[in-house]
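Presented as structure tokens, the chain that follows is alone, the form predicted alone.
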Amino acid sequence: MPATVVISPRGEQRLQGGHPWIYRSDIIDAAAAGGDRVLVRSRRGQTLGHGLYSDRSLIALRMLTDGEQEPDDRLIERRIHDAIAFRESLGIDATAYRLVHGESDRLPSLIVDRYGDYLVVQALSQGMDRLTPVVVRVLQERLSPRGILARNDPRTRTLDGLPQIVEVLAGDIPDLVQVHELQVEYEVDLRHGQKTGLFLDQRDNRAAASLYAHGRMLDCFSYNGGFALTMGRRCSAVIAFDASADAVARITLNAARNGVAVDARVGNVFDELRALERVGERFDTIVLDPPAFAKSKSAVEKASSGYKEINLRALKLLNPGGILVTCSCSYNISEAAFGEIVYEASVDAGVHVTIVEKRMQGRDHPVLLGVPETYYLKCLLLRKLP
């Protein structure tokens, strides 16, 4: 008797609506153990499909298949290389990007970037946990990679009882690797750096923000520098501020080596906007990246505020025609919901804006239809009119 996991009507509907996932709380009866792959019933015995089952998160069961489609190894390695395949076909500038997405490659919860030679991996549930060695031994039969490096350490691990953990899983991983991005070079510490080790999605979205890039640009949330020195070549000067010592010496670091001059520092981005507005600086463009401000759903009143404040700050330090570059990665704020603050921004700040583009994370990060999940990067292109 396979595994098995019986889910109410309201899962059922669920499912019929295309999302993936089915809640603790829509799950009637568990016949397996965390990490399973199960079979799916309705209340009324009908097969639903089949998925990973974890008995510790909210999230229950991760679908895999529709109907009776059985959710065998030779079926993840086939999603695996027909993930590999599209990312390969989009000619993407850099040595760095995401080679499988989650939900959106049909293998829900796993991550796995390039950098150069060497991969990283991230199993965020129980399922794909159990699943690594299938994942790890297709990653080394169609890449042949030189190493490859589990980033188990996100906090949302914990929410599934696994431990936080980075570890080589084949080969060798060295303290740094080069990558590049739209002719922009990196050191990247791939046990240590954000996320995966760079923040792979905005890479789109700086090619485009470099487009209208011009004057004087200051550059906030600058992490290792990305936007700065994609855009920074074509501005006659750049600052960048980032709260972490160590990122703005990587930033130092990124600069020179790419020849490109940017003025580093250290800063709260909240107290320095409105330090620089104090002592009449102006720019021609301005970037916001900050990190997620809303995380849950009860951080959305206090993330709006924030978000606000920059967008405001912003506005108020931009010459007028130059171009605010502006982003949101917190998936509990809608692009809607995003657009109205930076729309109330632009009315306290006492100026008309213009939207250039809209955009999204990167070609390699697609957002699986009837999942909003899946789409947490909002970024607008804005022009401050005269």
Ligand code: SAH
Second form
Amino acid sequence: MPATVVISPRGEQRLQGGHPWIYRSDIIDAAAAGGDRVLVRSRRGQTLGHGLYSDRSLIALRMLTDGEQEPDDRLIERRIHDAIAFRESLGIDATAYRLVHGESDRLPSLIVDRYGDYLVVQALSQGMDRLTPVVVRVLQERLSPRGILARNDPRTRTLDGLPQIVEVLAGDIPDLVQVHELQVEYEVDLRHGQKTGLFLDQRDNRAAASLYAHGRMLDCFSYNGGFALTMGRRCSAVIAFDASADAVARITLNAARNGVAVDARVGNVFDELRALERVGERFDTIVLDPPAFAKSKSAVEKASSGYKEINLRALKLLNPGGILVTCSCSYNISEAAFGEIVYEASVDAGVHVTIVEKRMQGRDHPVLLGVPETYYLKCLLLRKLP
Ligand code: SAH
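Next up, the form predicted in complex with S-adenosyl-L-homocysteine, please; the one we just looked at was the form predicted alone.
Full assembly next; the chain just shown is listed first.
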């Protein structure tokens, strides 16, 4: 008898809608241990599919298959191969990009990012944690990387009772890895950088935004300079702000490496935007790429006022005809809600603004229809009308 989990009619409905998560409140009976690949049944004894079971997280089940198909190691292998082949078909102008994007590749809670000859893996559930040896074997056979690093330090792992650890799973990982994205070269610290090292999800937006970059540029929440370095070549001057001194040091190094002049400063963007306004500064191109202000539903209200504040200040600092690239990576704030926030900011700033492009996370981070959690990054390219 395989490990089996019985779910409620409400859980069944979710599965029918294509959502791969079943919450603990919809588990009726679980004859399974945390991390097991389990058979999922309805109360009437019907086979609904197979999934990864967690005995800790509120997300008790992450589905792998519908119906009778069993998720053996070969299925995991086929899905990884498919995910990689899709990324290779995209003609991405970069040596760093996402190979596996969790639920969107039907490999729930698994992230694999490529940084040149090195791979970074995140296994964010008990079930995927246990599958890691299979994942590592498949990646080695398919890609022969020089090293594979587990960046298993996201806090979400603790919700599954898993330790937060960073460890080399295969080969070696140097302190710094060189990659390029578009025309920019980066040195990336895979062990300590944010996310898995770079914000790979913004690559396509950096490329799109570059087409409008001009004049004096301000890059807010710059991290190690992704937008500043890509767009800065087309601008007469670039100022970049980030709260992290480490990130700012890296912007400066990357700027020198790429021959782009960036005035990188440590600062809190909320304070700095006000200070720039006070001294009458003006810009032609502004980027706002803040961290997720709304990490939970309860944080949405406060987050919305944060987003509104920075957008309002940026619109005031922008010259007529200027471009604002404004982003939100909070999946708790929908595209419509974000649009509304930016609209309200424009009204308060007393300016007329057009949407030139509506964008999202890059093509290597696709959204799974019916699973709003996979659509997290919104990016609007706006123009302030003269
Ligand atoms: N634009 C970057 C990614 C930004 S991630 C890129 O393209 O790669 C968000 C960044 O905001 C992080 O580097 C974090 O250090 C910084 N940050 C968070 N709160 C901040 C604040 N109040 N002021 C300035 N920077 C902040």
